[in-house]
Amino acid sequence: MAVRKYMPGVEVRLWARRKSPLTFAREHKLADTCSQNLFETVGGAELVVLCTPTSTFLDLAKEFEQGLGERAIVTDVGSTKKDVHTGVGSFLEESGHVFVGSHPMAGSEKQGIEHAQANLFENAVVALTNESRADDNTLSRIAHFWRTLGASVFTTNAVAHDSLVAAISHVPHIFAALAARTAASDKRSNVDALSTLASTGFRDTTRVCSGSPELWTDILTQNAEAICPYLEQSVADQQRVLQLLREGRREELLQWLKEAKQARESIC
């Protein structure tokens, strides 16, 4: 939607492996072309952008691979690198094509190709990660790709995104599970009543946890090397707040919500 809104006479070519997807991308001329074809679909592209779950990249590759032309770059729009560059990219790189990650830091807890947005890029960020090697003119095509779509581009490698995203992303979804979790662990709760008082902050508190749950254990399974630190620490630091509470101490814990909301304000 976005490329057809943003670059106009390009061609796009969907592939899906159900029909669902495609049979709704046809009734809303979502694409040129709608199949469950891969090599048909991917044969003589430019650019092949992976959607799916990230551990489906290789053996989509692997089906895809002879298609591909001399100047085709493959990307993706996965939320860890270190692993998508590990598998998919190394047998790119292995088979002579070319291999940039790309995950926009964009998009919701919604599921489904009647959730998309032609102006979800808008003012995104994108990071790129470049751990085959491409050259420059390489890079310059796939961000130049970015940002006609509205977006703008971090560059850095595998590792610092995967800690990165697990600080941003990752670990704050594994406390909005937690947060839903324990309003809905004590048996003696009424829950038609939490749904009647909960409102905006227990919903954005919590909203990201209405993702899909197979995506995320993906997600969070393969950057778990990058989570664990941080959870460590916040079990340490919930430990912290525990003690504090149990003893009325005020002040210090003022200290750490103050502490707390400058750390937020730091970052946005």
Second form
Number of protein chains: 2
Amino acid sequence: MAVRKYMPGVEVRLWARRKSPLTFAREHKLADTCSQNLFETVGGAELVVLCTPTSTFLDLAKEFEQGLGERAIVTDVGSTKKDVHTGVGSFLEESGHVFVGSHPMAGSEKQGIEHAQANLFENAVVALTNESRADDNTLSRIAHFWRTLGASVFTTNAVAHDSLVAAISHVPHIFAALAARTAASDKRSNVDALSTLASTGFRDTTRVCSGSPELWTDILTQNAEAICPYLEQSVADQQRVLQLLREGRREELLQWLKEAKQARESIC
Amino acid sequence: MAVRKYMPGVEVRLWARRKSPLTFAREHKLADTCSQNLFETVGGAELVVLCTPTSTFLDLAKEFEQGLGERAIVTDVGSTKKDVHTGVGSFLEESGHVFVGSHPMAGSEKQGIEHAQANLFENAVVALTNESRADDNTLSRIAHFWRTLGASVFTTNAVAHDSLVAAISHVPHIFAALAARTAASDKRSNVDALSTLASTGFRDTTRVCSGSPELWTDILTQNAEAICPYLEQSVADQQRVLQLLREGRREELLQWLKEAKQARESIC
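Beyond the form predicted on its own, can we have the form predicted together with another copy of the chain?
First the chain shown before, then all remaining chains and molecules of the complex.
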């Protein structure tokens, strides 16, 4: 939809494993061709964007690799990058093709083609990772693609990327889940009363954990190495705030909350 | 501002300790009188709403109690209720006056009279607590007041209230703070890169921790008894998810995330 909007005239081909999203895409004229045949879809394409779970990339690439044209660039929209480069990136490089990792920092907790938005990438940031030694010309082409869709581009390496997104997205996702689980788990509180009292604060703090559990299992598992040190640190931080509360240490609690506010405001 | 909007003709008197909010209120015609004299402000009022930090309520009540009229109701907007009833509620009851606790589940992370909004209570829920044995007539008057400002009313007791808000608001606040602290604390990640990659997810998950650290120190300290059991439980839950990630236990992680999504959706 974004390509349709910002790159009119460009041929868009959509592949999906299941029929229903293709039917939806056909009805809404989201692409020029909508097909379950991966090899045919990829054949002759200038740019291939992998938008399935990252764990499926390598198998898909093995299926379509023979159909890739000379100048084709393959990229993705996966939330982790080290595993993507180790897997599909290395495979394509070894097969003589070009892969650049992309991670558009955009999306919502909603799933499925019916929630797709043409303006999803407007003002978003796309992280680019180039572990497969793509040349500068390739990098400018892929950067140009994302910029044309309204995004800005941030180039980094896979390890730094995975650590950054662990800090800014994956660990906050776990906290959102913990907040929802903790609120609902208590035997003394009934859900009706919680539901009555839930305000925008609870809704916002926990929003992301309404995202697809399947997708997030992939993301968290694939980035576990980067996530775990943060989680260990935060368990210790949580035990500390628990102690401050138990012992009524107001001044230290105030300092702890001030640091949190400063931390957020330095990032946002 | 809400009383002005929804109860035109009602006399509004504003007291504050400092001059600057009174000057702002006078300039914007938010009240009929704006004064630093508490006794005069309260004198003859039908309804007194305490909107200062809960730790100040008792001292304020001691100052104005002699000026309260026969039919006056005192209420508050504090985020905790057990301490409020033990303190100012008991004092006023013993002095022959009427106190009903109110907690409007509304607000934002922004502080100060310049962020006041006339529509703050529209569609909000106000929890009422009646530990000081106010009669039914008094309860309907205070419920009517909040409903007139656009809110709906939920009656509960102080202990249940404090446990519910610990679950739905105070513990999520701590998680928001933990997420912000954890993201910013890492030495490997620089703040510029985090800032570049921060999307609506991070902004929403951590939003509430931009609230006043002073106000939240009060809230968390006063409700520590209700908060601590939840925090203990969530430390254990966090250790569990850490173990699932370390050991790559996908199925259990998927289940954990599904429970979080269900928990959120049962409440929101």
